[in-house]
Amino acid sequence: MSVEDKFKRLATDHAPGQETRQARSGGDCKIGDDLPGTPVDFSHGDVDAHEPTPGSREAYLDGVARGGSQAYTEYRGGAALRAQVAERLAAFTGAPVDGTDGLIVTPGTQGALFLALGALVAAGDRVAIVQPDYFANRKIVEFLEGRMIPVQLRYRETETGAGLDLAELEAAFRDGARVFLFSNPNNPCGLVYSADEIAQIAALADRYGATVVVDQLYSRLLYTGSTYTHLRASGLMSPDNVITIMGPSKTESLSGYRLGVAFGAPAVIARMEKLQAIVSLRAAGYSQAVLATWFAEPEGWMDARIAAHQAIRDDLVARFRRIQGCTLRVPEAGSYLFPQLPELTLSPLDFIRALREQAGVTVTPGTEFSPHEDRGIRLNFSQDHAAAVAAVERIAAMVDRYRA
């Protein structure tokens, strides 16, 4: 594959957040007399809509004040900070974390994802990837010239769990996949894998000697009635074959600090550090100091954050369900909605463009997450509550305007 082809296949024009540069800027928008409102960009979370973790700004400024000692940490992150984070992650996930050899701090979880796949995938290697799932998964594998084997998430066919097609996963392993990548909670659907699904993933991976990379970015933002099973604590597969990715992000309104953490198999973490050394050297040194506030929020703070997001989720779900022909499963965690729109007179991409231009609403096309989701749109509802509700009302009006 030529360099030109590699970059052509990345196709990031419609990636989450990329269309922001094309959106209307600031102020109210009034497209005709029937669609007034404030522009809302659902392609990413609004970090100004919710207060960040208490003390995060002070921690960052303290990192700046420390100067070089904080700016130039080890490539995998400051040793003392890694030890502190490892202890907290062990308590959260239910299994020991080696802060010395089994953990690396990265420039966001996106950085951790690239490093993990870069450490595990060579040209021609087969990689099992869930569809729909995070948009960058397949793009990174294709860029590394790996061979993607899709495994379907049949989430519309079940009311519990994520609906992973385990027969397809086993077939992928039999076909030579030695890496399996998925997000839990799922991005874009917000669904949580059941304990049985996690147990079967672990058993299959162990049987076929595969390494599993699990993106657990939103595993703290669980809504009422949801239960979560950490793959690394399942006890059913070798800990040397699991890499877990987490980080402070939209849940804590800390996305802008670009912090991620990957932990698990020491041999893979060591490779990731070597790759990070030539890609970015380290996660931003001053930003690393903010990790001291992660999992250390005041009592009740996370409960209030979850309640605020659940209230937004419930209002938006109710409004989407009033749209004739629109379907969606209620997300159990995270800050994403993934409704499937009815048939329209516009193509999916043209409708998304019309949403942006006529209603001041930016969403991400479902095809970023799976080629089968052409009628899907993804919304990150970590937004101002009232503005998000008003924006979905405008989406409903646009669906009626262009309904087939």
Second form
2 protein chains.
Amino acid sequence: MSVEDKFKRLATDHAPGQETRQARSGGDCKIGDDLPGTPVDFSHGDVDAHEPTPGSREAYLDGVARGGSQAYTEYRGGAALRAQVAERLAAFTGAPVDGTDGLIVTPGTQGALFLALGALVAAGDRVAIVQPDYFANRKIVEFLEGRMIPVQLRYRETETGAGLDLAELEAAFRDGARVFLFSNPNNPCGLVYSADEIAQIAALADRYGATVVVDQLYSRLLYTGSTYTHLRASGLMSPDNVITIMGPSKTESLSGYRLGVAFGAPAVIARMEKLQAIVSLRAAGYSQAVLATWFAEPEGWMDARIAAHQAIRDDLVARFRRIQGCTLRVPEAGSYLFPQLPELTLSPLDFIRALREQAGVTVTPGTEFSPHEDRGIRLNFSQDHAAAVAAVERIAAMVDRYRA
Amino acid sequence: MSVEDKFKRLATDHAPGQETRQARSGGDCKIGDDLPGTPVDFSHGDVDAHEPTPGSREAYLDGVARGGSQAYTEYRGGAALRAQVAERLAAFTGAPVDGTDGLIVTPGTQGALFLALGALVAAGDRVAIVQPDYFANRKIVEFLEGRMIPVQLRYRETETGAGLDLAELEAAFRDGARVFLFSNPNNPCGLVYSADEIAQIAALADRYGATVVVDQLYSRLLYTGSTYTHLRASGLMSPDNVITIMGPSKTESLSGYRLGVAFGAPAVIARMEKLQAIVSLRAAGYSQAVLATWFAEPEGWMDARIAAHQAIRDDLVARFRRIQGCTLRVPEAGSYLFPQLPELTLSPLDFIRALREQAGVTVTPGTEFSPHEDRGIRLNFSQDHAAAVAAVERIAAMVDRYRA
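Provide the structure of the form predicted in complex with a further copy of the same chain, given the form predicted alone shown above.
Following is the full complex, with the preceding chain placed first.
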């Protein structure tokens, strides 16, 4: 494949946060006046509305003060920090984490995803990817010139678990996929895989000797009634075939520091470090110091953060449910909502542009997550509560304007 | 190529900064007692001895205070910052820089190098790479499954310019290379390409329609008597075929923030942004704020920094010249010294390990930069002046101990 062809598949025009680079439409199909209200950018969380973990700024300044030793860590991150984080992640996930050889600090979970796939996939290799799932998963495989085998999440057809089509997953393994990548909770749906689904994924991966990369970015932000099963602690597959990815950019609002971690199989982590050496050397040295605050938040802080998000979720879900023809499953974790809109007179991308231009509401098209999700829109509801509710009122008004 | 084979070529065991991950030797061949003295790690600069730019910490805190808008910039970096940096880089390099479409902020210059090559090289593509040159250049091409065509720097055979073998460069283009990557000043030699060499590189690239990526990381740290020619301002090749890379990690000691920039051809920058979207999303948002201090240092600050480094250079060069059988060219820019040692009874890697274990001196093996440089060692002399001189005395003593 030529490098030109490769990049044609890597479009970012509709990726979250890139909307400012789009030209404005002519507004030819515009109906009615603009809808007033505080603009809300649902493409990512608002770290001004939900502030970074207390103490993070101070931890950062401690890092700057440490000077050279903090600026130049090993490529995989500072050794003392890795030991500390490993202990906390072991407690959180319920299985040992080797801070010396089994953990790497990366520039965000995006960095961890790229390094994990880069360490596991060469040109022509087959990789099983869930649809819908985080949009970069597919793009990373395409950049590596791997071959994606999609596995459907039949989330609309079930009321428990995430709805992974396990027969399709097995077929992907049978067809030669030796890597399976998925996010849990699922991005964009916010659904948590059931204990039974995780057990079956582990059993299948074990049977076919596949490596599973699980993106658990949102696994701390669990709502009332949800239970979470860590694949790495299932005991049903070899720890040498699991890489877990997490980071403090979302629930903890530490996005501005660009920090993530990957942990698990030492052989894979070693390759990830080799790759990090040529991709970005290391996560920013001073930023790494902020990880000392992770899983060490003040008493009650995480409970309050979860409660605030659960309240926003409940209000937004109720409002979407009043839109005739709109369907959605209630997210069990994380801060994404993924409603499917009724049929409209505008194409999905035109409607999303109209939402932004006429109603000051930015959302991410469902097609970023799966080619089969053209009626879906993803909202990161980690926003100011009142502004988010008002913005969803405007979405409802826009749907009514352009209803087919 | 299997992913296993690919990673066998990406060893980082001897890469600068990774020495702590090596097991200690048995010390079987040890001669004499350990040599006392302040340990010096010449594998990278000492940002405690040469402190970050004044105001950088404050600029960072301003970024943190700006909150969400600073945490979530476009993937290519904040728009206002890009405009500001573009103007300064245009003034520095002597040719226009388009801050909107022709510049990207990256996680360090390492990030810029990876993105530039990732945007230009697909599996099987041929890439001309200088020997010796920065070790990651070769590794990035290997990761991308490109084919490297080496071009020798005959720096020992000339006293002016860097000594690029232009006939070899033309042969590489004739053999199908459409990308040429080089660092200027050269890493590890610290030599600056002459105006004539740059003109000939531009003319050749133009004739064959090749894109040139030039890593100018150290182009601000020029010593007395050196003149620097910016390829992008040569007027001898299309601006659409040049990407220039710089960053504030070295001369300015801002390494802990992980910042770099690439600027030039908008079509390539656009691809680099698409790649950044899946590799690390963006340079850490808060860190980006520190770029506001770049090329805006207090009056006289850069002159003092250069003078301090020139004084260290002169003392170390004089000391190396007293080692019988040691050769080196005096670096004209940057903070690397690349002496070639006389023949020793230990293998080069064993000698380097002995240096570290017996003399507390860490250097990087020449073979990281070229397979033909097994007698070379690279030192980053951005260190405490007195400690660096004493460390080179210990290197001299160790050479005498193990002289063949």
